[in-house]
Structure formats: C-alpha cells, structure tokens
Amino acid sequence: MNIFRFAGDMTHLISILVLLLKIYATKSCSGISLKTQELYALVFLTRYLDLFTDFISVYNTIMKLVFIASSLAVVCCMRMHRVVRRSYDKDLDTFRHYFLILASFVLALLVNEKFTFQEIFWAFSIYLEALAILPQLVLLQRSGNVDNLTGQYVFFLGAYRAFYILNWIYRYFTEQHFSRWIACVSGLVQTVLYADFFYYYFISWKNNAKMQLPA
C-alpha cells in the first residue's frame, strides 16, 4: 500500500458518498445516469471475484465489500425508491450501454494477462470501468447543466483515477515484477474521458455565474 493507492481509494469512496448524499438528501437522482451506475456495479462484481479465493488484508476486503454494496445500493435506490425513481432522467439517459459491456467482454477474451476465468473477468472490469462514465457524460451533455453535487461526484471520480495513475507509476519504479499494463492503458483512456466532463462542467459553471451577476 502506498500513499497514491490510499488517496485513490479515499477519493473513490468520497465520490460514492457524495452520490449517496445527493440521492438521500434531495430525494432526487436528477442528473445521474442509472446506466453508468449499473456499469459500475458490474465492474465491482466482476473485479472482486477474488473475495472468494484470496485474502490480502482486512482493509482490502472491507473496501471491496463497501464498493460492491454502495454501488448496488445506488442502483436499487434509483430503480425502486418510490420518490427517487420519479426524478430519473430516462429520456436523457439513452446511451446503449449494453454495447459497452459486449465490447469490453470481447476485448477481455482477446487481450488479457492470463487466459483464466478470474483474469478474464478482471480485464473485463478494467475495460468496462474505462468506458462506464460515457452514459453519464452523454446525459450531462444533453441536459446542459451540472449541479454541484453531481459535479463533485464526477470530480472525485476523476481524482481517484488520477491518483491511481500515480500509483501505477510508483509501483512500476518500485516493484520488480509490476506488469498491470492493461490497467495503465485503460486508466489513461478513462482520464481522457473525464477531461471532456471537466470542459462541460466549466461551461456550466461559467453560465451559472453569468446568470447570478446583477443586471
């Protein structure tokens, strides 16, 4: 465990807590893509299959369980909560995320570090995570507005990815046999996608600031 990995885990956790705060405090999921949340739930469920086979540390196990439970809680709340589900922007959240799942799985079968059940699903989760933000970005682009909590949620997700890139760089220079190149390349792709979000977030913030200026 290094400081970059820990910072990445904490910012990732904060992003989920911000999302849950938005949903439970406002009783609204407006501006949140259910499809992105379903993809993240699938990412965690397939990445952490080693919960049943390997024990690394108490911290590692707790974080995996927290990410799985929190992602499923968000999906369940958006789908089943009688008040929250009414605010879901279904007409804006139209990205065909099934294609992302199919493409990620095919790529995992073709490009993986070891052709085993667990490693294929690990690679699948890495590829899918790199693309999972796309439905959210499309929804925000179509809505033309980013509220503070939604913006903070995606911001912390971007920070998590940035810290993990630093973690991989650190591990490359300090570990003799570090070879998670699939995660590194996918992480760079994901970072580029977040750059698109920050552009729209800045435009939305700028427009809101103009509206608040006195005439």
The other form holds:
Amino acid sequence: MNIFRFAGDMTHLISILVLLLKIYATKSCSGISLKTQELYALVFLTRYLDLFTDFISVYNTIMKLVFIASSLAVVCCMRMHRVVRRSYDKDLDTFRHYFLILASFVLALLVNEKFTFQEIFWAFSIYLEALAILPQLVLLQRSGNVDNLTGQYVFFLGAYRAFYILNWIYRYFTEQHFSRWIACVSGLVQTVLYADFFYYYFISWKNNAKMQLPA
Amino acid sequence: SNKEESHDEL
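Switching conditions: you have the form predicted alone, so give me the form predicted in complex with its partner chain.
Every chain and every other molecule in the complex is listed next, the one we just looked at coming first.
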C-alpha cells in the first residue's frame, strides 16, 4: 500500500461520512441522487464477492464491509426514512440508470480478466463504478444550486478517483508486472467525468461563493 | 498470485 492509495481510500471514506452527515444532520437528501446511491450499493455488492473466498488484509476486509454497509444504509435511509424521503428530488433524478447497469454488464461479459462468475462481476463493478456518478451529476446540473455538504461529498469522491490514478502511476513504476488496464482505463474515464464538476467547484471556492452549475 | 495482485485494491 502506498500513500496515494491510502489517501484515495480515506477520501472515499470521508465522502461517505460527509454524505451520511448531510442526511442525518439535516434530515434531508435533497441534491443527492438515489439512483447513483443504488448503483454504488450494487458496485460494492458485486465487487466484494471475494470477501469470503480471498483474504488480502484485515484493512481490505474492514473497508469492504464498511463500503457495503454504508452504501446500503444510504439507500435504505433515502427509501424508507419518513422525513428524509420527502426531501428527495425525485423529479430531477430521472436518469435511466438501468441502461448503465445493462451496458456495464454486457461490457463485463465481453471484456474481463477471466470468464468466471466472480471475474465477470468484478469487471461489471469496475465499469459500473465509472458511470455511477452520472445520475448524480445530472441531478446537480438540473437543480443548478449545489448545497455545501453535497458539494463536499462529490468533491471527496472525485479526490478519491484522482488519488487512485496517482496510485496506479506509482505502482506502474515501482512494481514489476503491474498491469491492470481494466481498472486503470475505467478509473480514468470515471475521473474525466468529474472534470466539469471540479471546474465549478474551484471557481466557487476561489470566489468564496455558493456553488452553482450553469443551466 | 496474479489474481490477488489485480484485486488487492478496493
């Protein structure tokens, strides 16, 4: 484990904590896409099928459990919690996320490291994660305004992606036989999707103003 | 092994 990957994991963890904080503290999920959250829950559930078959480290196992539990907690809260559910921007969150699931699954059947149940779902989770932010970005684009905690949430998610790319560059130069082009290409695509959001995030940060996205 | 190497990240 290198410092970049650790920083990536931590910013990922922080992003989830910020999201939970927003929902629990404000009892509101406005600005948060339920579809993106459902996709993330699916991503973690399908990627960590190896939880019981391959042991890597205590750190990995705990983080996997945390990611699965937290993503399910967010989805349940947005769907079930009486007060939180009312603040959900249902009319803005209309992205057809089933297409993302379908496209990722077809791609996973075609491009995978090995044609086995676990490997296909692993590839599927990697592809789906790259696209899962789209409903969230579309929702923010449509609502125009981005509240503080939602902005921080997406910022930390983007930071996680950026650190993972630095991690791969580091590993490429320090490890022999480092080849994981499925994860790297998908990760790169995922990070590029955040570029626009980052641009407006930094503008609002520079001007010390509330974040706004152009219509 | 190769498999472990490629899935050691989160």
